[in-house]
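First, one chain by itself in structure tokens, the form predicted alone.
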Amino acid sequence: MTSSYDERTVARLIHDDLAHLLHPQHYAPDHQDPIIFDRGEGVWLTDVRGRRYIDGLASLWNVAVGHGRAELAEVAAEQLRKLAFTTAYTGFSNVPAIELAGKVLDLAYPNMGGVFFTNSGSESNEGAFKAARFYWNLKGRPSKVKLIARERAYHGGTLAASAMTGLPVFWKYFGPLVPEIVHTRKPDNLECDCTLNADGECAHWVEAAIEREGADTVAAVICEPVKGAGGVLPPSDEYFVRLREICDRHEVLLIADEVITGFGRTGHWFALQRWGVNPDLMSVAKAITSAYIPMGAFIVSQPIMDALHDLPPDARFMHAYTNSAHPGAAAVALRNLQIFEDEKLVSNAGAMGVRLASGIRRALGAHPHVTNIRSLGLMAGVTLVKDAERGTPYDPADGIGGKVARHMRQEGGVITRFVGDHVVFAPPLVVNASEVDLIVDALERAVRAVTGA
């Protein structure tokens, strides 16, 4: 291990990282010994002390295309130099975001037809939602208003947003939410035929939420293909089909959050083209530009927008944001997504996602202490549980997910994310075989080590 900081710089960085810095999910007492990072290549990131770690999330489920890319770095100089930003509002555009706009619905799912730029997944939720409410609005329907979003999914930190995630603690201290947004939850002496999902839950769970409030109330339904922050836990091949179904038939928006699943990470494009479902709206960022400048989009389907082509005269479509569109991220984007082509990064997700959950299993598969391995493309968790055959949880004072992530990051060199009993990976796109591996090992050795068995 090398470092070009000294000890007595380390200190002074964490004492001001301390002291000034307000971080996401900000909580002092799980910050004082912070890991700063210094440098980045591939799947391998360097702190201060010039220790290596392995990033087993991407960072954020973000920098697919892996760390020190120096052709993205090139392609946003060369971009800001010549035009580092202009507005895009009525009126102005510019060469990469209308380049960047053509390529994403060139990828994106046959039935879209227009992209807003924004800055962030929360920004394009919020969006999408609006843009819902927009459309039925002017279909002459304005009482469709309401939101329906699945328990233990994330879609943000906006107000809109963080009312649209099922996971109280993202908004236990942040009330009123906003009251048009409603969840599911399991209804009474439900009798169905539908495979659950890997949390229990099934698709007429959402009917059964859009029956209770009414379908001429209800603008939208947004869905994670895969809820990543919840603890990855993917659908059942079954489930969105019948939730296309669903909508169609109450006459409900579907809106994906593909910001996680969104640009290859389930091995294919985008997740639902998976089982053949197009959503009428659907919101990214993360990995369109690999996150090496902030960036995001919500998109529609052809006829929004073509509603939104064919507008009165006093209904603007009033929303907007001043970065949005933004060259130097559009330059970067497109660069980004012809890395993704010209190293088959998709395919790759696929082949290192069989890889890192055949891994799991056979490491942990009959470990007392494991339960619920579960995968979809490059995204995996696993649920750990005081006793696998009888169901028992842990207590969580526990900690038990913290207790592995931190054993995984001090003993192995892997830096992950656990969400209470889940530990979860979504290595960057370009993660190779051994270092999968890698991954995989050090998770083995910290369950082990932890749960003493």
Ligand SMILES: Cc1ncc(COP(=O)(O)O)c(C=O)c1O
Second form
Amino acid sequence: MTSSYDERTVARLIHDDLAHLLHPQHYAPDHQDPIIFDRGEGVWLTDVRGRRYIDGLASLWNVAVGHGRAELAEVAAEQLRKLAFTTAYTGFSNVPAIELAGKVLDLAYPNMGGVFFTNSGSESNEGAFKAARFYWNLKGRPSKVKLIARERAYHGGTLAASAMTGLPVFWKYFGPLVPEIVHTRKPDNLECDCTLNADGECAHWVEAAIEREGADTVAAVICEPVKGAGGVLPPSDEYFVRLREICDRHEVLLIADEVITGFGRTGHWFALQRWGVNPDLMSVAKAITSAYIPMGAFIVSQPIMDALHDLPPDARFMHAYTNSAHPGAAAVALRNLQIFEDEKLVSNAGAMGVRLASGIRRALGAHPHVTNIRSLGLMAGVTLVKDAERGTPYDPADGIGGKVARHMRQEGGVITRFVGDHVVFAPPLVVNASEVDLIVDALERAVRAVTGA
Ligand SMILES: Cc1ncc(COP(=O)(O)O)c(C=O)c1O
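Can you give me the structure for the form predicted in complex with the named molecule, which would complement the form predicted alone we have just seen?
Okay, now the whole complex, with that chain kicking things off.
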């Protein structure tokens, strides 16, 4: 372990971090000894004390090509020297953004027709929602304004995206939430033959919400193909096929929030390709640049694009972000996607995902405190329970997920995330077999140490 910082400097950094920096989803007194990262290479991160960790969640599901890619820094420097920024508003454009829009459309669903660049996943979801409402107004259906979102979904931190999010912990003290965004719930007396998703729902929950609200009032449904922050909860194989049919039948647009699943995470470029389903709009961010520079996008189908190209004189799509279509971010995204192709990262994600899931099943499939081992592509989750046979959960006060994650970090050198009793994994798409095995080993040792079984 070599450190570029002496202990006095580390102590000063920790003090200043606690004193000055407001972190996302963080309560400073709970984090008196934060890990302060200094550098990264591949799936490995090094902190200011020189300790190395495997980045088991690709940081925030986003550093797809891994850390330390000098060529992405170089391409950014080259583009910023040449042209750091110009507006893409009203009549102006730039070369990398034009090239990137074409590239993204080549990779995305075949029905997609236009790309609007943003700075984040939250902005992408806000824009997709606004585009859906705008579209229905153009079609002479102004009553179609509501958005249906799902329980346990995460869609971001801006006000409408927080309202879309189906995790109440993100709402407390921020109300009133944005109106006309409603969540699914288990319908009364539901009789259907659906296979349930990992969180126990099926597509008819959405249909029940559409019927409850009235299809005439509903603009769109928004879904993460795999709920990520909710605990890595994959759908059944039929879920999105049925949901597509339900949306068509009720004339409701389907927005796929592919902020996590987009760009290879599931072993396909985009998640719904697995089931041959095309959404009407999609949101992306994170892996589009592997987070080397912030960027996102919402992408609209050709019919929506056509409608936006044929506006009545009194209507303009007055949606904007200053940094939309940023040339530096676009140049990085283009090179990032080139790395995906050169190194066949999408198929590596599929192969390493299989190894990760089967490794976890082999190590912990019969463990008395582990249940619901699930995965899709290179996303996996496990649930810790007091009694796997009876399905008895731990008391939330036990903080079992946090204990396992802490053990993995401190003893196993693997950083990942827990959500309540769920521990989740999504390493960079460049992860190799021996690194996957290190993650599995750290998880197994942590579960055995913490549960004592
Ligand atoms: C599925 C999903 N949608 C949207 C977002 C919000 O993205 P951002 O934090 O870039 O605004 C996230 C963030 O994790 C996400 O997981």
